[in-house]
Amino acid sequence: MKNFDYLEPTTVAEACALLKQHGSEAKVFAGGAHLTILMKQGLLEPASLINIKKIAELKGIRFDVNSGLTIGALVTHRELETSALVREKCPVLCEAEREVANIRVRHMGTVGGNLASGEPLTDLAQIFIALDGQVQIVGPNGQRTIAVEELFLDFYTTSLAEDELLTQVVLPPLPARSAIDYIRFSSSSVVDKPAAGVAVRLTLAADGTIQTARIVLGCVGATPVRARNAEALLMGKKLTGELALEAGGIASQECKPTSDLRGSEQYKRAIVKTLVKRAASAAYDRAK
């Protein structure tokens, strides 16, 4: 690696000031699971590295009955996986995190870094989107809150400005008769990045018909994809095996997978079709 200045702010305000001062020449360092790989490969050569690990306000997991579950940007994958509070309020996250990479990566990688990197082959983003999650972002001009869905623009590209910092993720409480299921599929090994990951969240009316549907596809495009046509198909209906399969077929045409070592475009579309059917059926049964 080339030499770089090492900066260590202790507050969000200080970190934002440093980002504004150094501009595009600076990169934020949290766990380093993504950044250090790119630096070692020579794909990134920042003049300044801003380590935010000592900023206490970016840590911790909290729950409020009104706002829901708040996850600090510096919370690691391992903390999310083992948190008793997360297991009680949002167990799908604990289940998903158990399959993320390996134990060493989960101890180092952070939730905020995972999102801010714009990594397309990941698991958390589609779950957060299916839960109508929001991220809080702080910069020199103050704080703003956006939907997690609005964070992603393209491959490794987000809507974060150069002088902004992602501070936390907020997941609102689920309405009654709601459930979510997430299924990832890796074509090579359990610790490899997924070839596809599907999150389905359903909220049912009192008569068992689907009142709200979220179908989010990951790893099959530049960004996570809401399968809105498949969601619309489910609205106002009771789920059957045939309906779930039809929704899966529609969803498989709403993404843009690329052929690579993890599978061809056609293969990935077939996987998405199957995963949507299975996840929708599981979420429906739990919601009932």
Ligand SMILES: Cc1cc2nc3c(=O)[nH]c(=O)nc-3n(C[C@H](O)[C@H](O)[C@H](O)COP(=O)(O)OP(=O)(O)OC[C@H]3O[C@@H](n4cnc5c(N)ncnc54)[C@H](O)[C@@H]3O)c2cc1C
Second form
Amino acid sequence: MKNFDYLEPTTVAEACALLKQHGSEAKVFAGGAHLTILMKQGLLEPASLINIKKIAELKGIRFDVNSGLTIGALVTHRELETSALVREKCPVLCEAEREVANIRVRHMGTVGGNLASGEPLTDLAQIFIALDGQVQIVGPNGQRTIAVEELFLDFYTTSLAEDELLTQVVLPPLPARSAIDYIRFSSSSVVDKPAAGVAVRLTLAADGTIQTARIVLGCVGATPVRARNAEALLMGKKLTGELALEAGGIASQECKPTSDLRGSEQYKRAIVKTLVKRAASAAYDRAK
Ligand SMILES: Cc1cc2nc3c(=O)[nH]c(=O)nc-3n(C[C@H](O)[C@H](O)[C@H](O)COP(=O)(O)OP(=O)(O)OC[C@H]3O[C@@H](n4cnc5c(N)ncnc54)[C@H](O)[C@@H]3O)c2cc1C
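Here we have the form predicted on its own; I need the corresponding form predicted in complex with this ligand.
Now the complete complex, all chains and molecules, led by this one.
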């Protein structure tokens, strides 16, 4: 790796000032699980690394009945996996984290880095989008909040500006009769990045018909994508096996998988169809 300056701000304001000062020459460094690989491969050669690990404001997981679950950008995969609070309020995250990478990456990698890298083969974004999650972003000009979905623009490209920090993810409380299921599928080995990951969140009316549906497909395109046509199909209906499969078929045409080592485009569409069917059925049964 090339030599670089190493800076350690202790507040968000200080970090943003450093990012503004160093511009495109600097990179935010959190767990380094993603960044270190790119630097070792010579794909990134930042002149300065701004290590944010000493910023206390970016740590911790909190719950409030009105705002929901707040997850600091520096929370690691392992913290999410093992948090008693997350297990109580949003157990799908603990379950999903058990399958993320391996224990070493889970100890180092952070939620903020997972989202800010814009890497397509990841797990958390699908779940956050299905839960109508928002990310808080702070820059030199203040704070803004956007839907998690709006963060992702293209392969490894997000809507974060160079001098902005992602500070936290907020997951609002779910309405009554809601449930979510997330299923990921790795085609080579269980510790490999997923070939596809599907989150389905359903909210039911009192009579058991589907009032709100979120079907989010990950790893099958440049960014996570909502399968809006499949969601529309489910609205106002009670879920049956046939309907879930039909939704899966529609969803499988709403993504843009590429053929690669993890499977052909056709194979990944078939996986999406099945995962949507299974996740929708599981979410429906749980919501009832
Ligand atoms: C072997 C391996 C397997 C993996 N498997 C999976 C998997 O199965 N599922 C999955 O979801 N992920 C997987 N990952 C990805 C991993 O989860 C992410 O790389 C990790 O969470 C990144 O977090 P980090 O803190 O290490 O980010 P870093 O490497 O520190 O940073 C990543 C990028 O985000 C930027 N950044 C970091 N934090 C912030 C912030 N708060 N604000 C603004 N920009 C920021 C950095 O500048 C950099 O561009 C895998 C990674 C590896 C190496």
